[in-house]
Amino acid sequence: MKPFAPRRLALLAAVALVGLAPTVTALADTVLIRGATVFTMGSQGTLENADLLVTDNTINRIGSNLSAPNGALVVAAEGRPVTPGLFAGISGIGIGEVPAVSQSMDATNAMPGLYPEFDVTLAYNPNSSLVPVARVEGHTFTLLSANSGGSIIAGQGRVVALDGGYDSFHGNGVLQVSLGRGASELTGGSRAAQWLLLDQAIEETVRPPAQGEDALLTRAGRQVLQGYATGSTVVFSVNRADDILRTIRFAQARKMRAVIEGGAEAWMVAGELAAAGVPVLLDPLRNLPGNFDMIGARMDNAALLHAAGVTLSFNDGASHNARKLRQMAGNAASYGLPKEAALAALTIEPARIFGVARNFGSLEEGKRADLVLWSGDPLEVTSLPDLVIVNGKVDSLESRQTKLRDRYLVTDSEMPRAYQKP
């Protein structure tokens, strides 16, 4: 087929790219947030009426009556709240600019053959326009995941922050698997093939096939591909009931540490899920039996998920609109998660789960400052992000949307509007 040879040259030329281009340093801000409610998503919990002070990139203080260094920037939050910078979803942000632009996409290997070793941050481009348009929305780290394409092994990924850098990369890689609806041609059109072919996968891991042997994965792949079976993150796409439980069993077997993400029919197996401490990431949206994989979604997924003890986060996988997870978040605590539980769900709980809680999801001294101070409740669709500090550097909360707003909000304009330039 057609695309691979450019594909397979974007790629060498993003690794040139990464290699040669300098790291961009944020200036740090000294900034005193005096008065909020903090939800810390930390050991301090919520704190009334309680101030913040960010200095040299990092959270220095969370208390009380906190005095004001030097020329710091001084916020009075009034009550407002303030909470850690939230997770972006499982997303493509900034390896895709407009999906039906073909040449602007890059989260996809659609080579046929299983290629663990494909790695999408070799194609992160910090300056696509979707990274401010989801920062000045409060969103400070993403997943970047690698999209199915020729396989059900999609590829690797990892946590990125949304500060601009050209290597903000955190956490290890984490691998991508889809299974279940749409197996792939790869499978021969049975979700039951698919295990066969992971099966296979694993064991070339542990016993190379020799030379001349039919082999699935190259040598780059076999060694990729056994660090997950050695205790390291995938990401299992997957909706249907008995599809999450197989997943479960396969991941203990293999001593990979399963996620799932999709888990339309999650509520029905939350206590197994429970019970084998994996995650679960949904779209807590997702009330429709939009397949046969999801004849069982529901509204209240999330609520029962929780109440049976399995730790949550949302995705819907939408990277331009990734701003949409917290409406999700508000929905799915309107539908009866508990509000605190919907919020460590955008924060907290995935910074846990892709293991950079170091840097990310809550707000503790000492700790990267990544931190949004909202005009209201933070899940509520009519509250906005009033100020926005990202890796300590106070945000300028402008992307090309609100440079596009800005120029189109001028009612009186003699000359072109291309001579207005917000």
Partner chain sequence: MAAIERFLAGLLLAGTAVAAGAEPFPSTYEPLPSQPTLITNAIVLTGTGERLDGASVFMNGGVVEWVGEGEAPEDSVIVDAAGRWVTPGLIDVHSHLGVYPSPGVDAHSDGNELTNPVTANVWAEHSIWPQDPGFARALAGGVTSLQVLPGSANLMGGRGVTLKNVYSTSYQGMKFPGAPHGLKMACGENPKRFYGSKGRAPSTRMGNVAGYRTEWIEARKYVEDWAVYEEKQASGDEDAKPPKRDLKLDTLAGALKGEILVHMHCYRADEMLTILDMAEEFDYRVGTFHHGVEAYKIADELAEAGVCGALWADWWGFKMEAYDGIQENIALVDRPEGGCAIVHSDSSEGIQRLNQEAAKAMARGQRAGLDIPPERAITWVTANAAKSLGILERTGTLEPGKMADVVLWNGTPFSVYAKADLVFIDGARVYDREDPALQPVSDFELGQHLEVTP
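After the form predicted together with the partner chain, can we look at the form predicted alone?
Keep in mind that what follows is only the chain, not its partners or any molecules around it.
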């Protein structure tokens, strides 16, 4: 993938896209992008000077010299890149607003005990202000995060499309488990007790306690955990190399499909991860020993894992700053991760990891139309989306953040920024 010079958005329509935005969001289902560099992230690879036609919420055609249907919005890309909509990581988008206001946060179950049946999708609000904030930055899908509160088994999340729908969930549920230093306080201060509790919980799904015996799980919890012990996806939040190895062995013994989130020291066991087919969602900006679980953190973690054959994606849990994932990908690329792999880690790889590649992660004919036209190289933080299409609809590129910017940012003062006041 080569860098792209930023270009102005040119429309072959009679009016500017910016002026049309509110109307287009509701009405325009037919869009033709001409002359783009299309990163399909599929079997077609990267297509130079290609056209892409969106109709009826799907990608109708990708090719050359496509005809524009009557009434289509036609966008002249002039070589700028088009990518699939980006993955926003494992986040609380739609299930949390202001962390300082506990009443607005629904991602954490603080009850002591193990409750794998806790399902954060029941609290999802598509009208959350964070949904358009992520969408205008080119992010069109996320995995809802269940956070550890009183239990190392945080609960269940699920992939949701950021299209504003009330029932925009895709794929199966994903169980989330926290291990290592951060979760030791939930298990008496020892990470060894974490494995004890997990083993006992799994054992209860096989041999439920007799009446009157102590139980770790409710009946509903046993039913849910049993499903994850037979091949469903479980995200283990863990960073230390030896904890990662134990997670791999535990998941293999229990026939769980493990995904590692965190993985600060994953490079140290890259061969084992690759051999086990365990993907890693990491923060490639972690390069300092922030705690004893991250002594081996380094900036080329992603490059080393990719070289070993490990499937990668990125995550930092920043629901309010999903845009940081592009910066992460760019930094990973600057430290040796191939650019194509960095872009795949933002698009097709997380879609494959969480079983939603049928709808997300690539640009293919007949597939759901989630895509972004960028002003320049999508791995550069100075590039911005010029056009975002979510489920076939042109996004307004407006969020609460852009409204606040437009209201309070003074642009015509002769004084330096520090002296400007609204």
